[in-house]
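Take a look at this one chain, the form predicted on its own, written out in structure tokens.
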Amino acid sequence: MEIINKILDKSSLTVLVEKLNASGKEVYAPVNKKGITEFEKVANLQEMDFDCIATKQSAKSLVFPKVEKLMNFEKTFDDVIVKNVDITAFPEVIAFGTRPCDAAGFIPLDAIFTTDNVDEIFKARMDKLTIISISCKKADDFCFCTSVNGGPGNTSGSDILLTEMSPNEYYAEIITEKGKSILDANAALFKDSAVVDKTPLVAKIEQQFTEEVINEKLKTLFESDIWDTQAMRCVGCGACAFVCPACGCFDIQDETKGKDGVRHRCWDSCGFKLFTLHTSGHNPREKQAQRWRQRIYHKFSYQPEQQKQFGCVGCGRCSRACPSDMNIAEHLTQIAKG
């Protein structure tokens, strides 16, 4: 749908979270506890924290949890009853105040699991969910969006993206067809507007690299030694996949007692030696070297290729995390200068 352009003030913002919750919505948004600002629910905008760049984890948990029930199963004497989790159950939710990088994210996440075979959970969840971004008006060494065909005032995932003119107004972009629901039902909170330039309302970052260059430079670099070089320092811990909203590696569990189990789906990593090793105990990616190149091969060679965009948003989170200090974005650059 073509783009609907209206204003919204602080306080019609402040009515509009109240409503969102009465309605029987669940709204998420950063909230700030101790100095770390996550995702949690929110009754009201005062507990929301716009102030942070990122929060430490993305808001892909809301459609992909750590942790989540696949199934209930029971053991008879000659069969399994099987019963699948109720998606119909599952609630509506907002994420306000989601950064437009987060947004963008459930793009590839939801292309890893809709693709071909489609995930009918994690659909369900994104089906229910409507996502109301908030442009960046500021950025740190770390972010790269720009690189990544982003930027700190994209609309791409998101279904209302605010931009704040001023500390008591912002200007709302409706995108998509759930957020014209969300106007359509609180239309006098909102003003009409003509076209804003977003340009001086939001953060300067500069583009790093291109990827045109990265896929180009990654066609000849699978048996480089500069992984090895780049990998010295991993430690194979995983936060980098964790905090990451791309990122759509699990494992599959069962939880048996007796008779009675459950399965579960939780988060895993490609960066992890145990996720490649076969029962034969052979593992086709035995170096944590290995494991680097398959990390950005797959979200800026295999995923362009196969789904026609990069499986990275430029967010940074990934080096904000690193207990070894690895930066992907400095990683990209010497690759595309190599």
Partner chain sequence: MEQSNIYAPYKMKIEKITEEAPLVKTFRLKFMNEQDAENFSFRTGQFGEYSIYGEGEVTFCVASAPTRKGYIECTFRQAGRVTKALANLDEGDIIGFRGPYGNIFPIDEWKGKNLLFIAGGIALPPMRSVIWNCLDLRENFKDITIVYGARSVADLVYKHELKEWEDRPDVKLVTTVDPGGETPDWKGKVGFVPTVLSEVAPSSANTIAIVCGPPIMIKFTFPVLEKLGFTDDNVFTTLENRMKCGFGKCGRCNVGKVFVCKDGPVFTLTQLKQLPPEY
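Pass me the form predicted together with the partner chain as well; I've looked at the form predicted on its own already.
A lone chain is what you will see next.
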């Protein structure tokens, strides 16, 4: 649909969040707890941390929880009773105050779970998610969205994008049908607006490389020793994958208590040795460098080919979280120049 342009006063925004809560939707927004900002369920806007550049973890757990039930089972004397997870019971969720990169992260994630074979559990959560993002007024040294086809005021992935025009006024772009249904239900809060040039309102983030150049370079770099050099300090902790908004790799594990049990899906990481280890002891990606190479190739070569989506949105979370100071933007710049 064509983007609808509106203006929302700060006071109206406060009312909007209250009304969304009152309508039974669960609203998640960045909340600062003891110095760490994460997406938490909020009742009102006062709880929200508007200043945070990027929450420590991405918003992906709203549709792809860290640990998620796939089914329950109960063992009886001579049978097993299996109960599928009830996907109709998932709540309507609003991701509020996501950054454009967070919103963009749902696109490759959705592509993983719904291309070819549809993962009904993921799709049900995604269908019930509405994303109301806020453009970035500031960025830090880890941000590189403009190098991966994103930007501090980019609308991709968001249902509504808010951009602060003044401390009391937000420019609201209504992007999707989901966004429009929120507008329609709260029409009185929104004022009409012309198209606003967001450039002076958002952060300046210098472009360091392009996805297309990385993609092209990777065609000949598989056997390069660049992977050994870059991964030398990688400790294989997997933090990069856990904080990444676009990483969708998972493990399936059973948990039992007496005769009852649950089959879970849990986050996993290509950085872990166990990820690919065969029972025989053979490991196709034995070295950390091979696993680092897989991470880069998956995001910048395989995903564009398999799902027509790059698997990185330039949020910089992996670099902020890395205990050994790996920096994906620097590594990608090196690849682009190499």
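Rigid core here is just the name for the largest C-alpha set that superposes within 1.5 Å across the two forms. Numbering follows the first chain given and starts at 1. None of these values were measured; they are calculated from a predicted model.
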* To do: Verify the C-alpha shift of Glu74 between the two forms: is it 2 Å or more after superposing the core?
  => yes
